[in-house]
Amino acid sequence: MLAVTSGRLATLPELRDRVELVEAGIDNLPFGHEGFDAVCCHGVLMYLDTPREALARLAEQVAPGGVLSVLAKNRRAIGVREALTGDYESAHRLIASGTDRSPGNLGLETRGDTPEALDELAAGHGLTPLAWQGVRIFHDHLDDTWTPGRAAYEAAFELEWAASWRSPYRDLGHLVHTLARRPERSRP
């Protein structure tokens, strides 16, 4: 991911000197407590037994006014993307049991968080939590095959984007994404 991304940073010279890219796991952050207006954790908490840590470690970078993006598999649609594929048995398996766990897109057991969960940890660590959104509701199930001209597609994505802040059709996201901001310091 950082060579795709050092690539396609060297075509944008409007943002190549202002992005630095840097290798590290959420345990060895070598930033300290520098600050960052917004930070992103992106498909990383699905892969951890637990979000705890890994929120209070992305927590202590945010700045004030800064914000923490998190997306992170849904716990609450375990077993729809089963479903919708006409994998029944999987998806009833899953669904009745009511699993936090479940295949994920690289065939790897992944964890599932619910955006409530994630606006505590959040909350508890200075930050006020923002509206959450459900990511990939109607089109997670789609493979690669899945090649829809311009207007199917800008129609497929304004109906995702609608459908991402309504509840009951966000809470059926493969993904959840929650912001949280840290309150700015105040003034003297």
Ligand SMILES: C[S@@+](CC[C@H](N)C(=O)[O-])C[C@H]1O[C@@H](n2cnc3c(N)ncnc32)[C@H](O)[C@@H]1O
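Residue numbers count along the first chain shown, from 1. The shown structure was predicted, so the numbers you read here are calculated from the model rather than taken from an experiment. By rigid core we mean the largest C-alpha set that fits within 1.5 Å across both forms. Compared with the form predicted in complex with the named molecule:
- Annotation: Cα of L9 displaced by at least 2 Å between the two forms, core superposition.
- Taking the rigid core as fixed, one finds a CA shift for R18 of 2 Å or more between the two forms.
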Contents of the next structure:
Amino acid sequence: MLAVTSGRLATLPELRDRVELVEAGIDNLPFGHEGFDAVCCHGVLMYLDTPREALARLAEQVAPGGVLSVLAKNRRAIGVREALTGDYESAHRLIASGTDRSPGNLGLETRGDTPEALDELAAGHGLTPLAWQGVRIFHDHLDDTWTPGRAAYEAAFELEWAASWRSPYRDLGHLVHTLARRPERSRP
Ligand SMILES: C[S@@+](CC[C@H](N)C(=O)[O-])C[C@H]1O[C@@H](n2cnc3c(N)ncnc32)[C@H](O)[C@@H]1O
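Having seen the form predicted on its own, could you give me the form predicted in complex with the named molecule?
Below is the entire complex, every chain and molecule, led by the chain shown above.
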């Protein structure tokens, strides 16, 4: 991921001097406690056995007035992708067992979280949860063979965005996006 990012940055002169890439484990972030205006953890929690420690480490990096943005696999939608792609046996097994794990994009089994659990963890570290969104609700089961034209893509995007804020649609998104803000003048 760092190599890919480095390659992309090399083609973006307006950005490359403003970005610093650092390799570190989520439980060992080398940033001290100075605080960032935005801390994003996208597509990582699903590889961890529990989000608890990671959320604690991330929350302490959020400055007063800053936000924590987390994109995680949606525990409630486990099995939905399999059902929509016609793999009914796997979908049935996943849904009937109530598991919080299913095969992920990289061929690894990954773990889901609920937005409520993520919000509760963030609140436990002094952050105020904001509205959560479902992500990839209607289009997650489509692969690279789905190549819509620009108008169809934009219509699909607008549909996903509108549904992302609303239950019951957002509850079935493959991913959940939670946001939480640290109140001004409050330190971890
Ligand atoms: C699916 S990629 C997401 C990359 C990027 N955040 C994005 O949204 O495109 C998952 C990333 O999680 C990282 N990762 C997994 N476990 C981690 C851990 N314990 N600490 C830090 N990073 C981890 C992997 O190295 C990989 O770069």
